[in-house]
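First comes one chain, alone, set out as structure tokens in the form predicted on its own.
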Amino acid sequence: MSRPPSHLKPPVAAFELRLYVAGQTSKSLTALTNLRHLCENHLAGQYSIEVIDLLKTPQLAAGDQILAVPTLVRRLPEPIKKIIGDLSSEERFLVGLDVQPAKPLKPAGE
């Protein structure tokens, strides 16, 4: 079987993100919605998201040293970075994960 030409391979995600949650709580769902929105605005086409529900697989919390949920872990690019909370702050997301904004942020109060 032949392989597809290299120009047809899907791009490798530059940002590998894991969102740790505990069930389908409103805070977990808000965090996932906010994460998808932030990624589309600032990392379009350069990210992958893996959602890990610690109610189903609690043993996975140890690997990334998860102490609270929801927690977002940036696994790639290194170094690993974490943000705890529902990701409602765009500035905290950008600074916490060391992401360059796609467009300038509005100053507070506008």
Contents of the next structure:
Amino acid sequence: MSRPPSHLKPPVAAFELRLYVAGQTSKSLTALTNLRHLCENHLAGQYSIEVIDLLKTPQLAAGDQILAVPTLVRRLPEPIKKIIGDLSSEERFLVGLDVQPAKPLKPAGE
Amino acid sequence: MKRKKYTAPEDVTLPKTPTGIEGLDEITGGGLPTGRPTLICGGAGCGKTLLAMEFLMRGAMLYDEPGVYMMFEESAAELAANVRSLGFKVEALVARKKIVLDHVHIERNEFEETGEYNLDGLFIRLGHAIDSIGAKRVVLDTLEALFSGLPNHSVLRAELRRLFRWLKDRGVTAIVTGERGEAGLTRYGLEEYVADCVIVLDHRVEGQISTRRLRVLKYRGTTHGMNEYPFIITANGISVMPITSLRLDHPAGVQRVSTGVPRLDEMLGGKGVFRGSSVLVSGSPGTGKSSLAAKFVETACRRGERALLFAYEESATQIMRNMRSIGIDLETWVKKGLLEIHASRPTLQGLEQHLVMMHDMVCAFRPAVVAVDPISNLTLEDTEAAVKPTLMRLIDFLKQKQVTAVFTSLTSGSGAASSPEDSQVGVSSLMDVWLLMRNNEFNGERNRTLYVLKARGMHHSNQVREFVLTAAGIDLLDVCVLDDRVLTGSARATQEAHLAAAAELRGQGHQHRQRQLASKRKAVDAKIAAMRAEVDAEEEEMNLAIKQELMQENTMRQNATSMAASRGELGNKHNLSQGKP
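Right, the form predicted on its own is done; let's see the coordinates for the form predicted in complex with the partner chain.
Every component of the complex follows; first up is the chain already shown.
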């Protein structure tokens, strides 16, 4: 389910994000929806998202030390940061990715 | 690594996967439960990782069962380096796709939790690793790292339950390690999930000597050894010594082996000791116990048998030098490979570990004769109660292997007041032959004596013999008994000389009397000769007289005849005829 970055503006995205999921479960779909929403809100124009389905490419799990799914990995900027869970908390998402909120926080996702 | 495959008993109700670790398979009756997880728990440094690794390595090498090692604490390189020091070459097996090492790294501060998640990532990783080599064995070392890595323990516990279920469904035989906890077996209660087999490792220090021990706490659906078994980590991995004395069914041969001292053999029914029996040589310091043991070993080598000498007092070279002084050449046999001298300090490790080590060496070297010099040193640190069962295991084991064993034992207190019979550590009842050596102090010198206290199943001498060490070797001499006292050494020599002198004196007396008789006989003979000569002379005289008388008679008759003739022919004729004699 690896797909090209959907919102690529600059040649190199400032935030290179990778979302690891295991199949098209409701949890992974929720996570992806939440991720898109949060990125649009806070990182518009400076991010890229790569979704990796471990059921299809299990060998990739070792590379980023994935245990839990869904896991969001911030590959850039360094250092690597990880957020596990379905990204239902906007605050923890911002803390986890070390992102300054663009606008006042509001409840995100479901 | 030379280990034979363990053959499981015929009655196997539960399928078992042999670990290949000698001893452990015997305790568990064939190995770990196939297709189920086993928990190995214990404190830090008790050998969990090594046991798990050996399980995988031996599985891959001996049983052609590939394995996955998933580690949560060490990295693959670290692990490989650690076990390489113990003789395992993991990289080679990794290259041959027999083993997969997977390091799961969890850093608490790299994580941020946002909402729901599960551990499918771990499942997928593990599943992928298993599928990539067709693994039959899995090690998770140690899952507890997850508890410190993942903040949400309720999710984690649910996922662990799912993980063990999943492992069972995959049909892999798994080992899960866990750190010993304060309250339970493991810090995070892993035993709650792994209900089939639990093995506890322990590492205790008693009297400044640490001993590793292993115990099968639980093994669902099968019998298993319940005791704590000592184990050691050697250059060949883990070695567990199971208790062997559950049975007492070793074969008893009738073959006899020489002790190397002909006179001693003579004391033992003329043929020496039974093969496979145990001989205890006890005595006070300096009575020649080690020398006797060395002689025994050397004699075995002379017969072309292998011998193993465990020395706990002297180094190998020291023994060889010292024994050379009494004509026992051990060096030759060491060079020929028939003799192995293993010298170590008794305090190096606990008694149990010493026994495990002996067990391993005997299995590897397969000697016909083993000497332990001395066992009393091994028991320094342990209480007497602990010594007997452990020594019993060693003796039983040696008997099972039909190894003739000589144990020397130092009796404390060389004075005559303490009875040597009492000073043994209770092992004498395990021994078949007990030789007691003593120092006799008398007449300004000490001399060694030896006697046979007991010898099962053979006639043996009740005599005390003097034990003599010379440059030519060991010999036993008869002692002299004088006025209820046993004489040895120069006292014996003096007494012997004294007796010899007395005997000579008596001999001279006899000769003298014989000579006297002979001269008397001569005198008598002379007398007889004289008397006979006298008689002869008388006879001669008598004969002469008779002759003279006859002649006179004749003369008279002639005279008469001539007279008659002169008187008248006729009348005289008649008278003459009548008168003729």
